[in-house]
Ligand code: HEC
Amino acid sequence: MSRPILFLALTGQFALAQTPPTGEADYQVNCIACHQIDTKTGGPSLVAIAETYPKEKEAEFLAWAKAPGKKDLALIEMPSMAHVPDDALIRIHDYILTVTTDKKEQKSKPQFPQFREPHRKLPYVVHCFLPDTSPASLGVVLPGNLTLCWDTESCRVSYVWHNSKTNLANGMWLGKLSSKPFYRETGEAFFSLAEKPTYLGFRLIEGYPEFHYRIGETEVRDLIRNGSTADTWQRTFTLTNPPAKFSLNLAHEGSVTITSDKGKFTGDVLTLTGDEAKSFTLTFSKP
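Show me the structure of that chain alone, the form predicted alone.
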């Protein structure tokens, strides 16, 4: 009779040893795709989560899982786990604390080679998301470390900044420019014409963009290029069917001097006759 008893005892011990930690099954179903034990992948490691949410912060862990935000801006935002019952989330939390005991986070190796910006011939025009402007803006990268943000919605230059990179997505980080704009247009309307501009596209002339848009009955072509000296750029306007009297509001922030080969300035307002408005050039110079 002793042998069967011994056999049952050993069988019970064996079954106990194979019992997975509490919450492992819940973790496998809901978390493993983005969270590894000691390595940052799509999301933070379990080691990092355990450091942020120890046992006494179980309530905060549950609240975060149900309505997550974005703690690490370099990682994707976690979807809500509100569909997972509280008792399962508590088991997951217990599993995280158990499995990370005495573990340290491993440094993850980069999955891709470091980006090297390709050589691009300047000037260079690119669609990109830029801060403090409409989503329909373009970056105009000029030789001489100058980049202009041209807004296709309002048909005007939003601002200008120094930028040594032609890949604007790589030249910014999380919506920040590589340097603070030193020129920004501030007038409510660039042109005195009452109608809202309608963007018609752009063409390249020797690599420089000439933007084409319409304001009422007037068609405008706006060629942006480098000036004759460093930190200088020009905008040559060609207007078809301009009004008899025409003005531009050149109010701006930044220590930039603006001159025109035609018309007359009164403060920040440039007034031109209809004939002058058919073709004129503005020069923007930074002291």
Second form
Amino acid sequence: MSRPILFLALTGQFALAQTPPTGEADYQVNCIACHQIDTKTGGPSLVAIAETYPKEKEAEFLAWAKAPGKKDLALIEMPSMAHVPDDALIRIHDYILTVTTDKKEQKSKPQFPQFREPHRKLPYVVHCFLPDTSPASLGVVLPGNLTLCWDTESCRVSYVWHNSKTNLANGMWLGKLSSKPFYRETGEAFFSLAEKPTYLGFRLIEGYPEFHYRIGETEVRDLIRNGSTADTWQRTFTLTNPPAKFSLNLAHEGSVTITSDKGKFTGDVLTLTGDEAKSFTLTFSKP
Ligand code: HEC
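Output the structure of the form predicted in complex with heme C; the preceding block shows the form predicted alone.
Expanding to the full complex; the earlier chain stays at the top.
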């Protein structure tokens, strides 16, 4: 009864032993994920490897495969192939030398398209991720050297900094600013209105953004523009349905002088009548 079973098992083993191991198969199991024949991908191409390791450098090839070093800083570190037996590594080496005969390395496409600074007309508004503000912030890049971070969540300016380059792009994640912000709004609430602002969007007026938001019954339009000098910016507020008496808390960090064409300042707080609040302009100047 047991004979046929034994017979089958034997033929099975025989069949396996008849397929001789090939360097190509070993390469496909162990190396293909990172090494392509004639293009540089995760690791160098087989063409490049064959150039560095001709037949007489077999020992060095094995040494590298078992304990890889670090040569190309732009690539990941190659994991050790010490689990692959020497005879398999030698077969892989022979396969590499054979398969690359008469082959040249193809120019590979860059993995990431190179970042080029966009040629942009100033001013412009970008949706990018800026540090120390809500993720829903926008960058307002003004002519001159000023960039404002406008937070659409709190509907106010988080900070202003000198951005020497027009390097902000949509979707970009900026881990660090090119210079420390020199102005930051610190008052707990910017408007003396009880409700939280709801952001409604912005439109561009000659390239300058006019932000639009609602606080309770009051609708606010906040147009940001350059002032008369490179380090000056202006915000023109247009309020629909303002309360009879209304104030803005302009407390801030940084030596910036703020003036208003309407209303009265008491310290950092600007108070306006409902009529004045319909339209007024603040000027921010850095000395
Ligand atoms: C997970 C990816 C990965 C796998 C799998 C891999 N390698 Fe590599 N290999 C690399 C990287 C990355 C480099 C380039 C390292 C550097 O230059 O710092 C490299 C470089 C090499 C080099 C060139 C060394 C030199 O001196 O320039 C050889 C040879 C090599 N690998 C052989 C192999 C062999 C053989 C296998 C399979 C048994 C294999 N690699 C599997 C990633 C890999």
